[in-house]
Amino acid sequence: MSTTRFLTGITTTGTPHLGNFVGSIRPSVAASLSPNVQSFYFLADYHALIKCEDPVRIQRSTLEIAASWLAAGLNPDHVTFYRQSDIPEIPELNWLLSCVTGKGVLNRAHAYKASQDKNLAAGREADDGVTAGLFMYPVLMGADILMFKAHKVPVGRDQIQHIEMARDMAASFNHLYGEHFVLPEAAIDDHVATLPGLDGRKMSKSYDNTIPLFSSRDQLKKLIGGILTDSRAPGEPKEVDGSALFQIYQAFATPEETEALRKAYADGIAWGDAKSTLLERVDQVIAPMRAQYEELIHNPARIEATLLAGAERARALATPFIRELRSAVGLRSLAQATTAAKPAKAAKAALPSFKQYREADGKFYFKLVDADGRLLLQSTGFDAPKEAGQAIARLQREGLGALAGHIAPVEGVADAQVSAALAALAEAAA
């Protein structure tokens, strides 16, 4: 049986929470056990850059995140465990990739928009404070991805479009320079719950609503005790649909330990002797991994020494890998090109492409970009990737106008561009 390799990553700019352990580290450490599995686990500290200007934080947070995996079961030696930063040829591949992804793909980027639009909403110029980093975020991503050639990457449903984008670079670089990637899926689980915080929104660092991991019993039954709950009193029956306490408990207790609760709750349980047993549960399970997270945080040097033995073990990936990508795209050795053959036969005139895809809407698109990944045309939404297939099959067929409707503009490309690469791509197909 062939194997499956998956990739995980964590950006270090913050403290565990227990929405990242319910959400990521707990279903990924899970993963890790699976027969037939290769896990590659990394801390994002070059993406932290584009988030973080404080040195102290990184250090910090890649200091309590690999502790937090550790403490959670996450076996070195069972997985490749790794710091990003670590990895010279991620940067090399980065910059690969840029030189083949088109920047129209990068300003459709979900990160970038939203930057954009928060600044014209408050009256700024629309890449005030863009970095360049920022902007080539997922061209890392990709980077991140590919190296190892993932076949599979677990995201939540706001991240499907980074794979997205890392399909099309592998696709292009492939198309170019012959197959040497992977082209990664996305894995959504969509059983893996999302914890609402203390005020009842998801939690979140930028919400300032979290409960660390690993905090203390104490802090952790001061954290409980201002979960947001309802004025209802002791004996008036209480909804679990919308109670952030019900369902942090939900996420740590058995079914029946929850069924149980969610009697209590009809029975007009008070919410004091329901944020107690949300401690009760919750310190039931941090509680043992509480012990080696202590154990690991006063003792960063087996942590570094961790790291920079899965790094060695990626390493041994990465490096032959690069160099096979050098090589690919002439970055040789000058002695070589003594001993070149015959000029080698001209590649086929690159063509536009049709892509299909699910946005975090659920609802399922299609985009027609040119040979250099410019966007050219853009679908509407369609429930099921079936009627997206056959919208794509019937604009081939029948032109633009068959889809009058379904079709978004896109600002600066004229209908003859679009029909031009219709006619390009019925005439390869010919």
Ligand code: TRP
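Because the structure is a prediction, the values reported are computed rather than measured. Residue numbers count along the first chain shown, from 1. We call the rigid core whatever largest set of C-alpha positions still superposes within 1.5 Å between the two forms. What changes on going to the form predicted together with the named molecule:
- With the core held fixed between these two forms, residue 370 has its Cα displaced by at least 2 Å.
- Shown in the overlay between these two forms, fitted on the rigid core, is a CA shift at residue 287 smaller than 2 Å.
- With the core held fixed, the Cα of residue 316 is displaced between these two forms by less than 2 Å.
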Contents of the next structure:
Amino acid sequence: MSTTRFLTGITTTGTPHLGNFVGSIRPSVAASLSPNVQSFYFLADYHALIKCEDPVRIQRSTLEIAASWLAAGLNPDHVTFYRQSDIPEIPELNWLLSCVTGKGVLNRAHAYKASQDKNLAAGREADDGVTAGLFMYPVLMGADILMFKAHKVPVGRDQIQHIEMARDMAASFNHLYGEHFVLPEAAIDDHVATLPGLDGRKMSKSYDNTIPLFSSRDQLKKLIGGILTDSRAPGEPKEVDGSALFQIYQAFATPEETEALRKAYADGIAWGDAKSTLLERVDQVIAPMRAQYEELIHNPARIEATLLAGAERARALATPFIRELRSAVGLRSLAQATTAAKPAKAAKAALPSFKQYREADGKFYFKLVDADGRLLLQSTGFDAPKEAGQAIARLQREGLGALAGHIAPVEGVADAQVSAALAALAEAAA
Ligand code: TRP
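Based on the form predicted on its own presented above, generate the structure block for the form predicted together with the named molecule.
Below, the chain from earlier opens the complete complex, with every other chain and molecule after it.
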């Protein structure tokens, strides 16, 4: 039975909140327990540097996030759980991928474009405050994913474009250097709820409306007390639609319990009582994990050891793979024979090619360009596309001499260059 490999990264900025738990931690831990699945979860601390320049916060957040995932039941014996910065092969792969990724592709990344749009809207220069790290974010993410040959990458919708980019990087590399990478796919779980925060907007650090996952019970009570409600009095029927309180409850309760609260809303439950109901239900889920979390967070050396053990397992795959990739691109021992055959695809990628097109004069033309797109040969106009095609065929069969009169000279290109290009094409076709 073949196994599917899942991989996902968690950026180590900030403290996990209930929204992270419901949207990411809980479903990921559950998925890691299914059979025929291999899971790789890692702390994306290199990515964190793009958003956060506070070393203490980076370290603290790495600790808190690791402790949260472990407390929530992630089993490091079943899952490869590691820290990105413990895998030096990842930044190395980042460079190899940078060299096969179009700059224009990165220009179109949503996150980068959003920064630019914000700058322009504020009357600043488009790239104001944009680091090269932010610009390169998708490539580093591609390295994370491709390094471990992940099939599926569970992410939020906002990350789909990054997975598509990783796929394109893998395809470009494979095309140039032979089949080395698995083409990954995003895995989007539509059943996972986005949790509203205290003010009813999506729970997010950027809105400052979160409930930390491992608040003490007292803190939890205080925060839940602050959830925005309307002004309906006890006894007045209440709306579940748009009620943040109800939605958070639903994410922690069984369907039966949710139905019971829906009915209580209709029957006019007092907001204070609804909040107590929510507190008890959330605390019931969190309390056992909280005990675990406290124990872990006070034992950072144990977490460190867990992460290093995970890194060792990850590197057992990464080290030989990067060796293979280095060799594929030509970063090889000089003692090795240099005549080793190029992979067929690389040869193909470097070939000249014919391009056919129609000009404004209505006539049909072709040209021959080298692998870098430089013009080698230019035809005169033909009345029909078929004639242009036949001319190309004759040229390939009989050589340059066959087309005298149908070729416009290209400045600076010798006939010998054209003949060499034709010979290369013929050889590749043979
Ligand atoms: N960019 C992801 C996020 O912000 C985190 C991340 C980094 C990631 N590398 C990854 C996710 C690789 C999946 C795979 O959520």
